[in-house]
Each structure stands twice: as structure tokens, then as C-alpha cells.
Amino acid sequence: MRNVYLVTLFVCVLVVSVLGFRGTTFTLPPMDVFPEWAFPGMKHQPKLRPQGDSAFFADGRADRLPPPHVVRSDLPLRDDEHLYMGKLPDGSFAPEIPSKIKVDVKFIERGRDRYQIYCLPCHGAAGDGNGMTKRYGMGATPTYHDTRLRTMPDGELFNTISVGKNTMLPYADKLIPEDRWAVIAYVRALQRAQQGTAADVNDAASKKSLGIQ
């Protein structure tokens, strides 16, 4: 039994000596445990360093601008905080969708399309929180028809979609700002559909309730 302890101690010391301690700063490259043939093409891949040269592009620059329409969530703040942040100049959440956005049937249909892709699995087709994920144990998804969410400023909904809240992950990397506003317009339509009365069914009232200009 004593020999077993000694062998175990020797193996531990050997492993630590070869691999080093986690977080230690090395002056030489660490030992390569796995040979190249075990992971061909993955261990030593070519790469371009920031502000380096590249013979592939005509201008010789390694740094490239993102293609048009690329969605980025790590860009600096824009000059229009209402459109891009859902906030007013004083820092409070904007009560409505930005006036520069035309809210019409096409815009709400765009919101429905994005809603069905990103929101429906958790929040349900009617926005009542009875999505597919609830069947698998996620019971904390709120309903949009709760008074708190029906009276919540549009800008706060925009902020929640952008940065996430509680168990909800952010969607700024998946939805451009205009699409986030479109989703909010569709959510408001879902809320109106649940709270409306027969007296609301006329063209003027319908357009006003949906914010259609």
C-alpha cells in the first residue's frame, strides 16, 4: 500500500512539473501534449493580426469593414438614443415608438415575422407566456397581457429585447433596432387584441391604438 501512495505522489509531481500550474505565466510556449496528426489543421491555423498586412486583399490590409447590414451589438452609442437605445435625452425610457419610424400594416407584419422566429417559443403565439419552452419546465415566462407590461413604456420593452432580463438573453445581435421596434408594435397589437372591445372596431380607433400614422 505504501508503494501505491509513493507512485501516486510521484505521478502527481510529474504531471504538475510537466504541465505547470493553472494561471502561471510562462516564458516559453507550453508543452504540446497532442501531436499534429491527432488534430490536423486545427492546432496551428494561419491568422491575421490587427493592423497587419494581407496579400489576399487588393489594398493589402488585414482589417476589414463588416459587410452591409451586419448586425452588431458592441458598437458605440449612436446619436439617436430614442431609435437605438429606447431612451429620451434625459435618460428615461421613451413612451412610444420613434416618430421617424412609419408604423403601418407592413411594419407590424415584419414584427410578427420576427416575433414568430425569436419570441414565440417562449412567449407563445398569443403573447400569454405559454410557449413551447413552458412545456419543458420553463414556467417563468411572463404574459404580455399583464398590466405591468401593458403599461410599460415602449422604450423599456426595447431595452429588454436589446440587453435581456432575468432568464431572457439579449437579442441585439439578432435583431436590428428597426426590427426590435417592429416586434414591439406587434406585441402591442397582441395586447390590444386581448383587451379590445366591440366599440374599438372601426378604422380610426384601430389605427390610433396601433400607432399607425
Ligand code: HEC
The other form holds:
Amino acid sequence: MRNVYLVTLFVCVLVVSVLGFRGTTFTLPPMDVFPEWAFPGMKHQPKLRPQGDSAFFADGRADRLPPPHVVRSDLPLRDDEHLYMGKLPDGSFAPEIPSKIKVDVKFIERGRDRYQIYCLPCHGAAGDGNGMTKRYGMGATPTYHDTRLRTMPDGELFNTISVGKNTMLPYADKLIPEDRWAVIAYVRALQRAQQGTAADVNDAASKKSLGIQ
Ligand code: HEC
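Having seen the form predicted alone, can you show the form predicted in complex with heme C?
And the full complex, kicking off with our chain again.
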């Protein structure tokens, strides 16, 4: 019987201590488990806060710029605007995939793999804008198979993937630059696939089955 009282008391204390103080603002500082006098420098370490100021540096800023030649994946490398921004030195969109990228079957397959993960839900397997999201009301997804997108410079597609466009979100945080170019190579393959003519069929058996001379 005594245990019942104890358990009830314990449950009450638990409930009050977990729920009772939710949202309460305390005026006193929290209890110091590691007091400064016993553990100097552990809790209150000298440090610079982001966007704070600092008397140490001549310009008074705590934030420092990265030293030259630092590589950061979240910053475009200014020394190769074509590869990282899809742009030519004059600021216009580059017409083609950078020449240092080797476009082969493996590269296009990589593009297909990324496309099917990141683009297909909206743009559809054939790139005609009939992805699954259309069924759920996203009607604005364009087809890749119109003259404007067929003739658009590769660099402008790169820019759309990197920074997004209107309701399309950016994919720079999901696709590294090389993968964005791979997706573009695959989008070009999808576009080309819709432009087939009889001249593309060159083996006799396929010609016969399609009834082409
Ligand atoms: C959530 C749906 C969605 C996903 C995923 C998506 N897009 Fe889009 N995309 C759109 C919509 C909507 C537009 C139309 C934007 C506009 O112009 O209003 C668009 C437009 C475009 C355009 C045309 C831009 C122009 O200049 O008109 C291209 C090219 C494109 N997307 C490529 C891609 C690629 C490549 C991917 C995958 C990396 C992708 N999209 C993923 C929804 C999506």
C-alpha cells in the first residue's frame, strides 16, 4: 500500500516537472553544473559569434572571408563560370556543355538517373510536362519539346536547374554542377528522341519492320 502512495507521488512530480514548466521563462540563470571557478574556460569560452564584431581584426568584423583558393561546394567557383554557372566571360549563357566534360553514354546515363529522381515527378518520363504532380494540380510544368526550350542555350538550362524558375525550385543543393550538366545532356537526348526521322533508322531489320525503304 505504501508503494502505491510513493508511485502516485512520483507520477505527480514527473507530470508536473515535465508538463508544468513548459513555456515558462525563468529570470535566474540556469544552475551551473560546471562552475567557472572550478572549471575555468569550459563553459564560457572566448569565441566570436557569427556576424558579431571583434576588436582583434583591423576591420572590426568577426566573420572572415575564406582565404584565396579555398574550395567550397556551396559557392560557385568564379574562375570557371562556364562549368559552375553556365555562363561565358561576357555574362551571356553558354551555348554548350563545357568542353572539359566528356559527354559519353555513361555520362548521359548518369543524367537519366538524376533526371528520374529529381525532374521526372513534374516533367514526366518523356519530358513532356506530364509528370505525376500534374495529376495533383501542378499544371504549369512545361514540355521540353517546343522550339524555345529546344533552342535554349545549355547554359540557360543550367541556370534554371541551379536557381529555379518561378514555381520550380532550385536544385543546386541536390545536384553538383557536373550532375546538372549530365541532366542537361539527358534532357537533350529526350528532345532529340522526339525529333526522329526515317533517316535515323539505319539497320535493315528495323527499316523493314517500320516499312521504310
Ligand atoms: C516540383 C516540380 C518540378 C520539378 C521537380 C522540376 N521542375 Fe522544372 N519546371 C517546373 C515548373 C512548374 C516550370 C515552369 C516554371 C515557369 O516558367 O513558370 C519548370 C520549368 C523548367 C524549365 C523551363 C525553364 C524556362 O526557361 O522556361 C526547365 C528547362 C526545367 N524546368 C528543367 C528541370 C530539370 C532539369 C529538373 C530536374 C533537375 C526540373 N526541372 C525539376 C516544375 C518542376
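Because the structure is a prediction, the values reported are computed rather than measured. Residue numbers count along the first chain shown, from 1. Heads up, when I say rigid core I mean the largest set of C-alphas that superpose within 1.5 Å between the two forms.
The Cα position of residue 193 differs by less than 2 Å between these two forms after fitting on the rigid core. Core-based superposition between these two forms puts the Cα shift at residue 50 at 6.0 Å.
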